[in-house]
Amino acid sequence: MRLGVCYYPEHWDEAIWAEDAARMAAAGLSLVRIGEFAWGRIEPAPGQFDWGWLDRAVESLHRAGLKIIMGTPSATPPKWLVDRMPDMVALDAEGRPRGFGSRRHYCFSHAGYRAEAVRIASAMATRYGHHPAVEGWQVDNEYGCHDTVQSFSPAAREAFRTWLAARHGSIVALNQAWGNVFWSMEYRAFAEVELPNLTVTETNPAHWLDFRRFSSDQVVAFHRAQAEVLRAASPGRTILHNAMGFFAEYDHHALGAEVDVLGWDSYPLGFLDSFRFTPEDKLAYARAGHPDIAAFHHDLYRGCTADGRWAVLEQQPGPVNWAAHNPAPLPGMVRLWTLEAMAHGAEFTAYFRWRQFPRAQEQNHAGLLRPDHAPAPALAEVVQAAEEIAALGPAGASPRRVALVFDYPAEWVTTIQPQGKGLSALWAAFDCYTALRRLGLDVDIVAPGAGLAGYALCVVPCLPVVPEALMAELAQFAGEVVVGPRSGSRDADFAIPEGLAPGPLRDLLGLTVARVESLPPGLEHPAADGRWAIARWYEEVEGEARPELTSADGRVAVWRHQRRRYLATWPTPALAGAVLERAARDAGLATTPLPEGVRLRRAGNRTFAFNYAAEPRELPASLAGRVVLGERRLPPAGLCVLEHDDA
């Protein structure tokens, strides 16, 4: 795994560029990302290009032996373009324009802006597409950041109508698919269909689902338009994008089909503070990040491309500026995050950013250097990580053991019509992932159509719409299967399936869901031993499946049918742990229950162990192997690498 850094030469005096490049190389960095926010400097006026400064920046990096990922700058269109084309800006759900003054102020559906984005990408590719230092292109930056996937502009409305006509064929078919006979919502023509915002009360969920699909398709089409010109003008270079954490507003599997490498931006401390972790976890892991945040996304994005190529395009190196609270990482944490990415198969990890910028919106976002050019604490950890990576050599592939199925439309369905607050498919997947990792298991997160051959256990945490491709895989899968609640509960048009849930999974699971209820906080049905409880969601089930886990008052939490289990309640961490431990045992998988905060990753003939806890942790005695890095007693933010004779 190589190491890199995000650099903005336009922010700094040209006199220090060569020194910066030399310091990067000396620190063990070999890859630099530049250009993704520089449109205004590249083209300060319409059609007037200033390439000189960027030419010199590229040469400074090249002379230091550094390779470059060049970013296309379409995330930050300049003011002159917005003034020339004011309707290119997106409108939010309240109909307000997303105006100039920060970034991502464009509508994916605006044909004029898409053409401008292609034009600037083409100009950059023509200029730098064959430069020996340029080895890759990052298209745009963080699609959808700041809630910008969905636009409610006139351009989006017209594009949505065209998309609906292509999907449904006729307005009669659309009315039938959406159930528009309800509340007298039937349309006479596609031209009558509006966007799903600004309705008096809840919009038809089928309308929302199609709009979510459309919005996702617009992101992918926008990306494809630039990628096509880059591939033509700069052949042989890697095409990539930097996705985000806990972000499911567009289908990353669809984007993964359009890139060579899918990267993501890793900010474990910011994510811990900003997302739905418990107050206890937020305090316990305030300086480390929850032990599954980074790994979950490593495994998620590895599963989004056809050949599993992924990277970390932005790694948090210190305090960030955008969360409600922004603590500094534990000493050693940046090194740990780096080696963990290596263990999960990253092609490279790039730190954001080289030097903290003393102006504008990100003044408080740390870099590898302070604003006064002195090293920030993370720089020494990067140097150490670079030396350790070189000493360890290639990480090797991880074994196929557990496949966890996640589909982005599942998250759309459960957020459009949650039925119970916070019952999200994404977080059901995360909680199941955490339960598996606490057992010391390696997990691959896969799309519903991915092949399951070679896995011993398949986990489907929550999949309301079950694709035919998954049914085909499950029909021939010889391992254990665990399916979570709401799976198969809707068809592709957001209707309850004929024959009730779990729809196409009924025969496979040997049951039918007769009734569902969501449970408010405090309304729980605990097991007799108190280890777990039915909470948040409950389904009454009929059929030939037999009860396996039952609460003290007789409610069935888990049903068993042959090699398949069904959770009739929400996979809370305790219950997910109980059922997945049984499933892993039946699948013949050896588990290693781990101390709180410790996680494992196997790669080739090595096992990597990481300690996210704020206290030292001892590796279990059952975990064998020769220590080749670190020690078995893990300090806070410590890691250990064990080597085995067998791969």
Given for the second form:
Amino acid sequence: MRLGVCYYPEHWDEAIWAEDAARMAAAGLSLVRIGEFAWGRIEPAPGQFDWGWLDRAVESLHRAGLKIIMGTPSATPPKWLVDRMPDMVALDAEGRPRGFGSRRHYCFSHAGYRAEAVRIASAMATRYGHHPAVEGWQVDNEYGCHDTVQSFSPAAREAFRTWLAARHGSIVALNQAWGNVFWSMEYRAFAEVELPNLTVTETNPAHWLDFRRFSSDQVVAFHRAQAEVLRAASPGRTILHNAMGFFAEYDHHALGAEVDVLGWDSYPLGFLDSFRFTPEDKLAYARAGHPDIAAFHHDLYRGCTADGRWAVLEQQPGPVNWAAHNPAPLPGMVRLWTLEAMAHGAEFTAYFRWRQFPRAQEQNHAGLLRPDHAPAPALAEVVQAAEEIAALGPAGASPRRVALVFDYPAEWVTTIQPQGKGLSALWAAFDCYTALRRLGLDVDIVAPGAGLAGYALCVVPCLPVVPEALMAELAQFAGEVVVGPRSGSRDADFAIPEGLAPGPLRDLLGLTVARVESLPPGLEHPAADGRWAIARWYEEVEGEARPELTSADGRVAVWRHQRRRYLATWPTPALAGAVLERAARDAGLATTPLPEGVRLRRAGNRTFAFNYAAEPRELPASLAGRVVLGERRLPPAGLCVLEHDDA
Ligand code: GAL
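Based on the form predicted alone presented above, generate the structure block for the form predicted together with beta-D-galactopyranose (GAL).
Okay, now the whole complex, with that chain kicking things off.
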């Protein structure tokens, strides 16, 4: 795994570029991402290009032996462009234009803006596409950041109508598919269909689901338009994009098919503070991040490209600026996050950013250097990580053990109609992932249809619409299967399937869901031993499957049918732990229950162990191997690498 950094030469006096490049190389960095917000400096006025500064910046990095990933700047259209084409901005769900003065103020569906984005990408590719230092192109920056996947603009409405006509064929078919007979919602023509915002009460969920599919498709089409000109003008270079954390607004499997390497931006402390973690976890892991945040996304995005190529395009190096609270990482965490990315198979990790910029929105965001050019604490950790990575040599692949199936439309269905507040397919996947990793297991997060060959255990945490590709895979799969609640509960048009849930999975699971209910906080049905409880969601089930885990008051939490289990309740961490432990045992997988905060990852003939706890932790005695880095007693933010002869 190589190390890199995100760099903005346009922020700094040209006189220090050469020294910056030399310092990067001396720190063990070999890759630099530049350019993704620089449109205004590249083309300060319509059609007037100023390439001189960027030519010199590229040369100074090249002279230091650094490779470059160049960003296309379509996330930051300059003021003159917005003024010339005012209707290119997105409208938010309230119908308000998204103003100039930050970034991402464009609508994915605006044809004029898309052409402008292609024009600037093409100009950059023509200029730098054959440069020996330029090895890749990042298209745009973080599609959807700041809630920008959906736009409620006239351009989006027009494009949506065209998209609907292609999907449904006739307006009669659309009315039928959406159930528009309900509340007199029928249309006479596609031209009558509005966007799903601004209705009095909730909009038809089928309308929303199609709009979310459409919005996702628009992101991918926007990307493809730039990727095509980049591939043509800059042959042999990798095409990348940087995805985000806990973000499912567009289909990353679809985007993954359009890139060579899917990057993602890893900010474990910002994500811990911003997302649905318990107050206890937020405190316990405030300076480390929850131990599954980074790994979950590594494993998720690895599964989004056909050949599993992924990278960390931005790595948190210190306090960030954008969460509600922005603590500093524990000493050692930047090194730990870096080696954990290596253990999960990243091609590179790039830190965001080289130097903290003392002005504008991100002036409180740490870099590897302070604004006064002195090293920030992370720089020494980067140097250490670079040396350790070089000494370890390439990380081998992890053997196939557990496949966890996740699909983006699942998240759309559960968030469009949660039925119980906060119940989401993404978080069901995360909680199952956590439960598996607490058992010391390695997990691949896979798309339906990606193939289950070689896995011993397949976990489907929550998949309301079951794609046919997965049905075919499950029918052939010889390993253990665990299916979570709501799976198969909707058809592709957001209707309850004929014959009820779990729809196409009924025969495989040997059951039918007769009734569902969601449970408010505190309304729980605990197991007799108190280890888990039926909470948040419950399904009454009929059929030949037999009860396996039952609450003290006789409700069935888990059903068993042949080699398959069905969770009739929400996979809370405790319940997921109990059922996945049984499933792993039945699948013949050796588990290693881990101390709180410790996680493992096997790579080739090595096991990496990471301590996210704020206290020292001892590796379980059952975990054999020769220590080649660190020690078995892991300090906070510590790691240990064990080597085995057998793998
Ligand atoms: C990312 C973004 C970067 C920068 C960073 C700050 O979301 O891609 O441009 O804003 O966050 O943490």
